[in-house]
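Heads up, the chain below is alone and in the form predicted on its own; it's given as structure tokens.
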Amino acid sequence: MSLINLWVKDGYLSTPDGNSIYFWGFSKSENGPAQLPGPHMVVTQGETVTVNLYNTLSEPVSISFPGQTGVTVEGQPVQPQYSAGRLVSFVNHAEPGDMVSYTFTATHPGTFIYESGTNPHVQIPMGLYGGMVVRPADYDPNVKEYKTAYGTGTDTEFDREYLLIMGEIDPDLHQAVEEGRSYLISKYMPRYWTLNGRCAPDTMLMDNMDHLPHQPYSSMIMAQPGEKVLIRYIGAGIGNHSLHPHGNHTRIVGMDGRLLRNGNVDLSYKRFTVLVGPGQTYDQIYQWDGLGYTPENPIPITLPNLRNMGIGNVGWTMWSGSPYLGVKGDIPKGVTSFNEFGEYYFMLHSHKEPQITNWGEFPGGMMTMIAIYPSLSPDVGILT
């Protein structure tokens, strides 16, 4: 069994531009900040898992589990509430104050978000979303057959793993529900789009910086040659957003919590651009094995000049002026490299342009890296 108590506050976020932002979140602790997204949820299927959220704010808030079933509060079925024949939730919520305790059995392997159920079109891009994974009932991280995704003989083994939360932020919403005032949710024009609540370059820096208290996940994918990295995507936006990550296709083997696969076809698929919709969730397979093992290994391309190496106007590069993994060589004067061990940087970002800038200013937004190193420890890449 998983007990799993939440929080709900408020907070103020930072993006790289210097902008300070009003928004709602979940928190792990009683006396902990509120965070973008919520916190992880990571159990196993079959688990009975419960779920205590305590509410702090002035209004009602809720959680809603799209893709599980049989979610009680009290031993009763979840079900809207209605005050004065106006529905006020489309979940049992908790009052300013109050606390609401959900349970259910995690059925299915996979993917999943949470999110409010109560006044979803403000509490949701105010902030109140998180991921939620469900482990295989057979899943064993010692046991290569056994890291899986889906469980042993699904062809969904991994050796490190990453969850990309995706949302939008319009500071206009925030700063109204901030002041008390009222806002035209068909007004709503983000400018900030986030990748697990941080904007680009802010999603490179690793977990839990001291200067981003709000926003505690990092989104760097970092691994080896030839090692398989199971990368989850989660929609908590109310838009669309077109993702997909250089350096080559991923194999897409589960989508919403449900294995790509009819009996014994095998229905997983390839794809550049994976369009990820509000709500929906992605499981993908991406392998980098790719030229530069060696010194010794040639890559037959001609290199970019060093000139366009550079990247925004401080003039920083994610590249180690060599084409060989693990050895650095000769960058621009006057740039700044990110690039500390020789590794190789492949960019995944979204398609729409507008997407991969802060409030217009180019790069930000829903962009980073995955970093291919030489050699790196077993204990990266590991969601608990």
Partner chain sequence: MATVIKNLQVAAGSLSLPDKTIPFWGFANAFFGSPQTPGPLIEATVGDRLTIRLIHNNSFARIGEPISIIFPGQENVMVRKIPSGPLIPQPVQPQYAGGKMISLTNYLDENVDWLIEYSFTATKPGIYLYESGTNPEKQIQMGVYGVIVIRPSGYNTPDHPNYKTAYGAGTGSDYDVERILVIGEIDSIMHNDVEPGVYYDMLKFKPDYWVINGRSFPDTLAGDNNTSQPYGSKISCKVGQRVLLRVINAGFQNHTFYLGGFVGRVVAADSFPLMTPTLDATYEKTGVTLGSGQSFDIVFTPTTPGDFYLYDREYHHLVNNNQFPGGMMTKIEVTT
Given for the second form:
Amino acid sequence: MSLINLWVKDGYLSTPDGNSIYFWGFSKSENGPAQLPGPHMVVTQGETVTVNLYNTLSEPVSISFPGQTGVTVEGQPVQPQYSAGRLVSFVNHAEPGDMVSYTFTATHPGTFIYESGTNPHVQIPMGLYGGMVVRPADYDPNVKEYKTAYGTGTDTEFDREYLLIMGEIDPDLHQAVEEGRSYLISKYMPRYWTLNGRCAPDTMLMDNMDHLPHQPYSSMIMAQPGEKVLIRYIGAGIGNHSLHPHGNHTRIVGMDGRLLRNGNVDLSYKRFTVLVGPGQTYDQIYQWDGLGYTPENPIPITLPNLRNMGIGNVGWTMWSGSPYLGVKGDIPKGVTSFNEFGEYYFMLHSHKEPQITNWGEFPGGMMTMIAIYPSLSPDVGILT
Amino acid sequence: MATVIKNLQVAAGSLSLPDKTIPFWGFANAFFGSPQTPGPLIEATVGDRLTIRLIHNNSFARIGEPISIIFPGQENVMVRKIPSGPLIPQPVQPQYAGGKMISLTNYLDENVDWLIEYSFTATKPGIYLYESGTNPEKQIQMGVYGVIVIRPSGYNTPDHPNYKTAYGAGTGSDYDVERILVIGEIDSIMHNDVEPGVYYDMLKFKPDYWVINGRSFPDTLAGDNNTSQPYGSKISCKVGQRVLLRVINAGFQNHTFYLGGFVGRVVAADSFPLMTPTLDATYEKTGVTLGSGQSFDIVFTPTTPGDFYLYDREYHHLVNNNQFPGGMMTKIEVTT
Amino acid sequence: MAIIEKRFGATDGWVNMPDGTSHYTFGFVDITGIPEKQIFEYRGKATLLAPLLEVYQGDEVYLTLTNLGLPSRPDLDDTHTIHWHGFPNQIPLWDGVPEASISVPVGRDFTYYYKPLDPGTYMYHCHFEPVEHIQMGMVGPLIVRPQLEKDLGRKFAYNDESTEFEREVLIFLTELDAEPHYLVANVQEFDWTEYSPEYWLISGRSYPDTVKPGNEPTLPLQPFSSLIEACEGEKVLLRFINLGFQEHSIQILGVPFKVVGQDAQQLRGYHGEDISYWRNTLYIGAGQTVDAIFTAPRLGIYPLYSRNHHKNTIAGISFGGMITEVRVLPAP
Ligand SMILES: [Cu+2]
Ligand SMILES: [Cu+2]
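Taking the form predicted on its own as the starting point, write out the structure of the form predicted together with the partner chain.
All chains and molecules follow, beginning with the one already shown.
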């Protein structure tokens, strides 16, 4: 039995180009900050989950749980809510200052979205969404065969896992809501695209940065060569996003919290670009094995004099200066390298390239990196 | 193996949105019907020969430009035209002027010809669009599209293994309740601006209404009727019944059809069943994204009574004139 | 296993649309084997699409990128890279992401090395300020042919006889927004969130140019035809590549097709299940590739078009844009 309390409140997001954007978000505690995305819910298959929603906004708010069936409020199935015959919410909501309590049994393992079911064209872009991970009933992180996305025997073992939630931001909508002005949704035009509520390069910073109090989650993916990395995507915005990881394909093993398998028939498939549709989730396994190059088995070309080459972006690079994993080379003077241990960085980004800008300026937006380290602590890449 | 004959005309009419009325073009049942969108539902059984005629229109307002029908998903479509010929059916062909394609298929010039007749054999069960192949960027947007349902043989014969299936026995497509949902979008400004025979600047295309079966919510909830948008999309079923949703995207944009909290099993895509004797490739989803022209058949079984909304997960499409609720949304009512 | 040595120059050019407009582009040009003294004659001759890179599984590919500069924008000293989109297990050095390795300044070159092991349809593009350099035209098709072709002397998409074909055509989908092309030519900035194309292209051309022959003199820098010609009963492989920024929905009127591969992977489940499938509509996202096979039906012409019909236009006027034709000829 899991009890999750969420407070809906407002706050300000920060973007790398210096904007501060009013938003609505879920908070873990009465006095804590609203956050984007909402707190990760991590529960176990078969568990009864109760979510108490406390509404501090001045309009009704609700939560819908796509993929969870049999959600109840006060023992009754959730139902649409009306005011003077007009639909207000898809499910029971909390009036301003009030609370509502949802209960369901998490019957299926996988990745799910939770999101507002009230005034959704405003409340969801404003930030009322989050991710839920349901662990298989037999999940055991200490035993390899039982550390899986969908249960032992489903070929979904993983070593590390990451959750990436996509969204878009139209600052005009946020400003209109902040100022209590009306906003024409027909004018909706995103200027920022987010992974876990942040725009690149902030996506690559660690969790819980002091200067991002409302955007606690990193989107940096870190692993060692050969490890199975479970990457969970959630499309929380209203756009379609073509997510392309460099370095290798991903194998999609589940969608919308359902394993891609019928009995013994496996329907999983490999892709180098996954088109993440709105409201949908994708569980994938990524593995980078490399090409076997080491200083002892060198690359078959001569590395040019680096002073004659372009290194990184203006003044900085994430490169080590060496072709080899775990080796650091000489980076020309005047270029700052953010490379620590000779790790490899592979970009993961939307291939709808205008989405990897912050209000039109590259680099930014829906982009992060996959870092392959020569060795990495087992504590990295755990979702809680 | 029957012959299914459908006589259609294309005419201009008036379309009602929840907060206004706009001009539209649509198919009509010939001679007596008024234009409608989607066009009249055409039903056939596998093996039937379909003969679909487009007849020049003398009773309602013509749209004032050549008209035609294409049948995406159908093979070996034949055509004849009276009186200018070909009088004996020939394979359909795109039409050219000055070396450049001007129509995706043979068309009818209402000032010259009486009728054009397309014919083909229904070979595969499923749901298919029939739609304008002439100035399609304009005419389809104006409403010139409809649906053909092709049933497996025996679908209406109790005790037949194909009884009440969309794709025949062994395809996981058995159903108790079936609903066809044609989704799309409307640019009301374009509808007001379009002039017959004049190219509309498609760069200005910016839809502002989103529809299921030609209607925006809450009009979607009304029953079938005799209006310009005759098909309702509310679904009623009992707990435990298998509901088959047949969603097809007649719009030009992508839409994500969310199943109201149910987890549905996708049993066919583009009317190709996913379960075959050698492979069960059906899969479960909470919602499906449909590219333009795509279709999915989805089955689910409600286990609790209540009302549930089905809608485009692209929430900015759930408005009429910028106000929620509206747009591409309907409801399923589950009773015990 | 052959050793393939190629040299591509990065430079600029101009492309023509059927409405008589021309648009400034960046791109690549094949300068393999050109004597060093003559490579500068290729400045300003970038093609849309960039040259086809076509290799066999197991080949060793040495691809040298030479930055020839931009004669129409001599002030702009952007570096360039080649990103082989989808290359499995790549290392950053050859991945072409400037932020994570190196890029090639004007007048310099760099050799990328690839030993492709997985057959299929890929793409390559520059990854320097990719929103600009991709939209400006630094995009090309890439095919890795399977070993099975050499073993059996016939054509296959993958190492599986079910993927046999007789003819193949590239259907490379992009869009062109004239405004950034104009602004880049005139040393001005574009707000990429305002991206809104007016031209939709197959293999660098807008219909009716798509059905003109390859290397057509009126389209000097757009060498790729996408006319699909086949004899009745022949199997035709369409290699779809989407390197635009939008999703596209493609239909061939009256011709269903079987999707045998996606993203350079044959459609097989974890245990080898055959998960290839049939469709009437191909829905493809930015950065994806699809291998689809159809059997040429009876004689005639079958239009291939975008079901997003507003894209079958030339700056808003129909017919044009994302259309080409399948022309079926009598069996020989
Ligand atoms: Cu990339
Ligand atoms: Cu790419």
